[in-house]
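Given next, in structure tokens, is a single chain: the form predicted alone.
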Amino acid sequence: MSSLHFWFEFASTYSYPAAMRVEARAAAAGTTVVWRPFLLGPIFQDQGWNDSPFNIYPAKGRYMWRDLERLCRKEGLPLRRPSRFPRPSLLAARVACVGAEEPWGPAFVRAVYHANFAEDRDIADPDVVGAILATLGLDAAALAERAQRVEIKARLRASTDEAAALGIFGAPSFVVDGELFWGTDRLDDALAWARGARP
């Protein structure tokens, strides 16, 4: 059984659904999730685009935000449209990159999608992300101090470099030994994969 990889960006608007089922979803289908935080401005950059496509072809985003209402009502999420889209999410992937490996990482993430999608909370306020730290038991100022770290700097930006170099120009993307999937839609998909079910 392959590992599902799960490339995600905390500015993207279908990456929210996506980080509340992928947990449950990859251990029933009996696979694990390696959690993959990374940057989409750079890789936006390298398509000529200065900002969300979603922003920059307002068709294609007011057919997402509609889309998104009826994903989150079908899931039974909470959506609030944030009053800045997309959000600056620099210090919430870097806080990510410190507990892709840590108990807590997959429960951070999910804090950090509903702040922005469920509350319309500043996911960039440093007091935003010590909150949600804080909320789950954990000593926000260690950690907001070591995602400002040198290494954990690079981790993100290396990580940024693998997605392009994967393929990736999109999130969510799961990647299951190296087969792309992109899109919320695709989960079941690359699970499938993962489970061996490869036509």
The other form holds:
2 protein chains.
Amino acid sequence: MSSLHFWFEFASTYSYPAAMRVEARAAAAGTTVVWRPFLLGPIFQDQGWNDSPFNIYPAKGRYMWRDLERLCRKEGLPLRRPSRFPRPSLLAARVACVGAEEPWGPAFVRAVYHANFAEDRDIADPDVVGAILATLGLDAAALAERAQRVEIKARLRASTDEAAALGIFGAPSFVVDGELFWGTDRLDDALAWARGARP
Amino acid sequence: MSSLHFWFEFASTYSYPAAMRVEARAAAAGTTVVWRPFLLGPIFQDQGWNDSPFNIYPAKGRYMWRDLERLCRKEGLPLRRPSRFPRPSLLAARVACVGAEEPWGPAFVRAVYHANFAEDRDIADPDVVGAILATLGLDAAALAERAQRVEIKARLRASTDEAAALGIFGAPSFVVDGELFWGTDRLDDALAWARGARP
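Form predicted alone done, so how does the form predicted in complex with a further copy of the same chain look?
Once more the chain from above appears, this time first in line as the rest of the complex follows.
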């Protein structure tokens, strides 16, 4: 049984429903999740974009917000459209790097997505990230300090480089034994791949 | 029960599996398909693209071909990667306009997709389109003549304008009572919408 690598970006809209359900769905399929925070910004820049394609291409953006609304209703997830999109995700992504192998990591990831997409809170604000950590019973000041260390900054950069090398061009993406699946609606296919069902 | 409007472009890769299964899936769901050929070229041009985004963005293109391969295997559809992509689809789309309300229309659409994506035949070639029509037992010469009439040209242009007005930015797209669904993997959602399951 292969593990499911879940590549996510906190600003990414479709990563929100994926992040909220990936752990439970993977557990039901008998596999585990490896949480892989990365930044889409540098990858988009390589494609010549300095903004989300959902902002650059208005028809695509209008459709995405409507589609996300339907998807969240279907999955019973609250959604409040962020008043700023995309929100800078660097700080939260660095904290997620710190938490990637810690027991609190998954809960932190879900709490950040909930703040951004269900509560319209500014996840770029250190106070908001600190409040999320505190709510999880963690030492916000100590973790914020760790998140800004050189080795964490380098780890997030290396992860983003690794994402590009894996062929990742959007989020969420799932990788199982090097096989890439893009989009929240490919989660079941990725889990089938992890179970060895490879058509 | 609302009908399912299926908006397709013959050059579009993901429209291939959608076209092959849409009629059977709609029938199983108790609804009917309205076949809506259109051209993506003018819509892509409005987004600043003079080629398929799968060619403009290589990582996206590499992923798409792999994803399409998995998808076709899963659905038991043959796939041979076209040696030219995207293939000019104007002639085939005009014939599809002629056939849109004829009994042979759906079979023609499927045959064109099969030629392009399972046999690597050049659907831009009038001889290939003629051969497809002949195989269906139709008068190829008469239909080719009809397809080039002013009113058919105008109908295809009007359909493409209508697609843009509906918010369509890619193919395949499904529209049910004005509600837009994009992508072959949204077919079930569109059919649920047609059945009145609207979350």
